[in-house]
Amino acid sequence: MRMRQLQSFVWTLLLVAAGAAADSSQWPAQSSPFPADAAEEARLNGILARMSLSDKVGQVIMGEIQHVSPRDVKRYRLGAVLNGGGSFPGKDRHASAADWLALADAYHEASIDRNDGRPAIPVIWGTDAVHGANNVFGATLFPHNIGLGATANPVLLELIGAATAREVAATGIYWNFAPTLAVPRNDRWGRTYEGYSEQPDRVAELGAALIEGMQGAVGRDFMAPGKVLATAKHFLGDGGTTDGVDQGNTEVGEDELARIHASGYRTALGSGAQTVMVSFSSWNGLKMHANPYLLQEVLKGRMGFDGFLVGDWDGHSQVPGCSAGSCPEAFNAGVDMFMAPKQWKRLHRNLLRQVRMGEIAGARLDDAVRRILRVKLRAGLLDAPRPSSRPLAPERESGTVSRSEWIGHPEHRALARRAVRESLVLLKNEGSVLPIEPKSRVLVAGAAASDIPSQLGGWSMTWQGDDIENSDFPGATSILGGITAAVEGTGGTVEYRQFSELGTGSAASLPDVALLVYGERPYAEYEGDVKTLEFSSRDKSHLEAALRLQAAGVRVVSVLLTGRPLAVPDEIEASDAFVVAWLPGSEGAGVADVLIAASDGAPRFDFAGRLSFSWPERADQAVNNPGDEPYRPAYPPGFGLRYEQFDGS
């Protein structure tokens, strides 16, 4: 008891300090893009009036599908469920679209099954489809956001948002926990690859485009068939924590927080984002899950957000004095829906008690429930039939395409391959070794060349993107597969080896060019936090191979797979050409589209990618943004070479 009182006292001091320094005039003054609708609000009033206290408490809780059955949804009237990374219907990672859809139907039917005269409110299912429907067997996986940032192409982002929405909706899910709008300022952070750029304006432009593709534009095609709700996350400052520590403390002034870290939310809300996810992180020592100033006064007040705020995975439990099963502080601060994967029953019980005891005001509970219902109403979910009965696309577009055929649809894979091409950044091309000439003898080396999980990164079938293999991604193409098809298609030959297998050999056996593929192993969130930006400190076999090949007179092309800018000066020096491929997703063959010339020797596609992050010279340059002092990048944002104009001679 004394510990709880002490924690509450300290927390009160932090709240007072935050309030004393606050100035909401620094934040953009906005209003909802949805016009006021008196009829809708009257309907919400009617629903609220007929709900019991238990019904209302159920609406503000979301549990995880491994811990919530359809029967639970019916009994507790839960407002939402989610599947975490690596969680599947029946715990089967190869569950089909039909399996996902059947479970979605079961949850929906359970949520509306009642005969007591109280309102039947459909449940909503949320998922982390952060680079395509990445939890679903056979889905199209797009490049992670850091690669999409290098394309600087909002039209492409809108198309990717729409394709992702179709594949998610094909499983019966209509709420996606994406996009991440973080502005990473320290590249040691394990979620750097979830950011489009270190530049706030780039984040604002691309995030808004993805949202409009995913859920449609307000007043045009918002939540039309095949669209799903987007989530702007994580509010706020998750990309600015001290030392790049995930879920850490962002120690900046309010001006910097608003000017840099809120940039993407300004455009996201303007594009109609209806849900915002709260960050695990803190601002100047105060956990975002318990920051009423930023959640209520700034976001819901000054910025005009009238959707609902959802917490992150048990994020409320990190508030001092709270636990996974109890946190009135977070709810009172403005969190409208708890993400409580396992402890949702205990949370439900405690919320009931806290409302009855006055720890949570009835008006605050009504506000949260109204916001959740408003989003469900705007999205057409209050009146929608079971997911399997909802149209997935306008008839003129869908034709005879079935739901399951939208998963990994050829049009989506072609779009993802285009995104790979447009995201590649060329840092070096001495002697115009690229594009690789027709009929060349090409050596491809490195396990990453043939390993599809290496090109996917985290949030790919599993949370960390580990414990998976090529067979888990039917229809995907590896970088090696793409190179082999392109080279052999122009009359050349390809040999594949591991770095340890490479020797210099005789002059007659040497290849014309060696293409080395290497990079970071997949990771997600705090598992990906690093101490420095040195690449592969324990294993330099890729560098040793490059040096041996160069010494033998072989031209070396390096392709780096990475979720962050890395200090690789020795690798660049040991390469005649150096390409940053980021985390390209399931369509690795897109790399070959740019690196391998056509049969006449001309580039098939030019390099289009430009750095959206500063590239470091040294491993200790984790904080390396324009305006920082000192600022000495090896390559600044916007850098990226192109091929010289091909004249056909």
Second form
Amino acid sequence: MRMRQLQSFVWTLLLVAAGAAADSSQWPAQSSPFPADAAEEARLNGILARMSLSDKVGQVIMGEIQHVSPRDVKRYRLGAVLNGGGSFPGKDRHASAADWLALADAYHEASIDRNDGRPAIPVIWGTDAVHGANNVFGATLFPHNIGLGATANPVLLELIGAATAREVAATGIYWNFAPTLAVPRNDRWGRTYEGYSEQPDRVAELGAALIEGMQGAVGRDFMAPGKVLATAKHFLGDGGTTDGVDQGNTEVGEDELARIHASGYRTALGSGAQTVMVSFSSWNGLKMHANPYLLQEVLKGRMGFDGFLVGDWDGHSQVPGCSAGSCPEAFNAGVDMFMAPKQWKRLHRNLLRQVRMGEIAGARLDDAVRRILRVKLRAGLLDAPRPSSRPLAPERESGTVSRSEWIGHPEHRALARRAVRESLVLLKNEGSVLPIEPKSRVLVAGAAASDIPSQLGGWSMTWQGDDIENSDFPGATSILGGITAAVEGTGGTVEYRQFSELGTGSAASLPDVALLVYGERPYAEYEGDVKTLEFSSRDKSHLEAALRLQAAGVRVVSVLLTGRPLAVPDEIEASDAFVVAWLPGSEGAGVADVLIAASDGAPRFDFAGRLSFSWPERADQAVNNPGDEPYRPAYPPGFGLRYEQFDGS
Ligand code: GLC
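Can you return the structure of this protein in the form predicted in complex with alpha-D-glucopyranose (GLC) rather than the form predicted alone?
Complete assembly follows, chain above in first position.
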């Protein structure tokens, strides 16, 4: 028996074992929020009947824009393209909205260019706009999900979804690979910040709100002008892997998988999510990309999902016996569209052969194509003109704002700044050092205060967000910029220093208060996996600075930029006030809005954020969720101090 056959045999045994133990009654029984539409299905039948086998195979493949030309889309009739993190039209990170739009038009025109009597099916372009249109030069970047989770404000999330959709649609793209509905249970995971919360219900509530804002509501304004398709991802259990290993193995019982990790999907599907992205991770040793029980029986059957399942970035290649160019197992398990950035041509050739040889049933291919066409039909994309001709906002607005003006629109930046304010969590405020009084002499210290990439995190212009600079984000404000404007606005002064420059100056030069800004360096996915929750094990210059300043009698406020809860007991001890700012995005001025008092000394905005994750006391407390034994957080979910608690009201 050849290796590939042996792997398939072992795989089958694993599936049988998993299937035997499976009990789909543990999963929410629900049906699609879209009413059955006989005319719609009849139209889909008509299209399918006129498609060639090669057309159908092309429709279930998505390639990456650096590896797929409009000519390729026409020749292979590809169903979709994507731009990965750090991939831009012309490889230009400063590409304008017009550049994005021109490429979207080119793909669209190519996809419908045919005169052989077969159906011309528009291609769809997917992108990762996970905290605003974060690939686009000049766009508004919202706080990452961990900060939005701390707002606990679904109304705000819906507004953010709508604003994000407008900026994405302005570039001619109508499919967003967001929101992530992970429920991160081990904070060592490099994608913790893409999760709203360790609490399933919070994820369910906020994910649904984001989706309704982004797509519009079914029966109300679904895919109206300015809306884009959402993606519920990554199905299933991406946040539950052992040791928080990204793309690892989620070893939990079916009841926990359903109760904890599927909570966001229950509400996402109910809110009309039309695409679901499959997780790289495994459940009890079985790769999600080839788990027919969860993909077909649970998601498409029990949970009534009638959109389409898209694989993650060559995720199918991780299935035993598969490669980036060939994986019938994933397709037969229920993946409807392959995300095949580079090997899409080889995949097209192998899929054709696998269908002809019967490794893939024609009915399975038809089901996948039908699902993709149904989503394109429901989204109005089958009949839509080229992207640059599509209206971008309800008539009453579209006359006043041009497409490119939506990118970084002042209304969106104001919304993002509000989200920053509402995401900040106050863990300590001894002596009411906050809000910083008018006319104060403020020392701001720490490179992160002026470094906009530090406040953005990953998925910002590039995938990792670690090779970008302030000039890549026109219109953004740094935390220092916001503090300076606010303090000087009340007649105060600001001095800015690096930690290394903080000697013990003479008493006369000491500030009234020192505001130290520090945090994690940007990362994304597995690049952000860590062994412990210790912060900055090597460079303790921020802590030394805090201790020196406190010893000199200066009150210290720490602002922590982080994509996860961190064990920072020494930093909290060395600070009179401690603020968690998460990854606030482009509108750093939102931090000053809360920390700096108005000229009359009153807070301009109170803190609103509450922890949506348990906060650890020790660096080894990476698994630190209510219900775990032992469970001894430094601060539990829901914790967050308010100014009103300090003025006796
Ligand atoms: C990545 C991520 C996924 C993203 C996709 C496309 O590997 O896992 O969240 O949507 O690839 O960039």
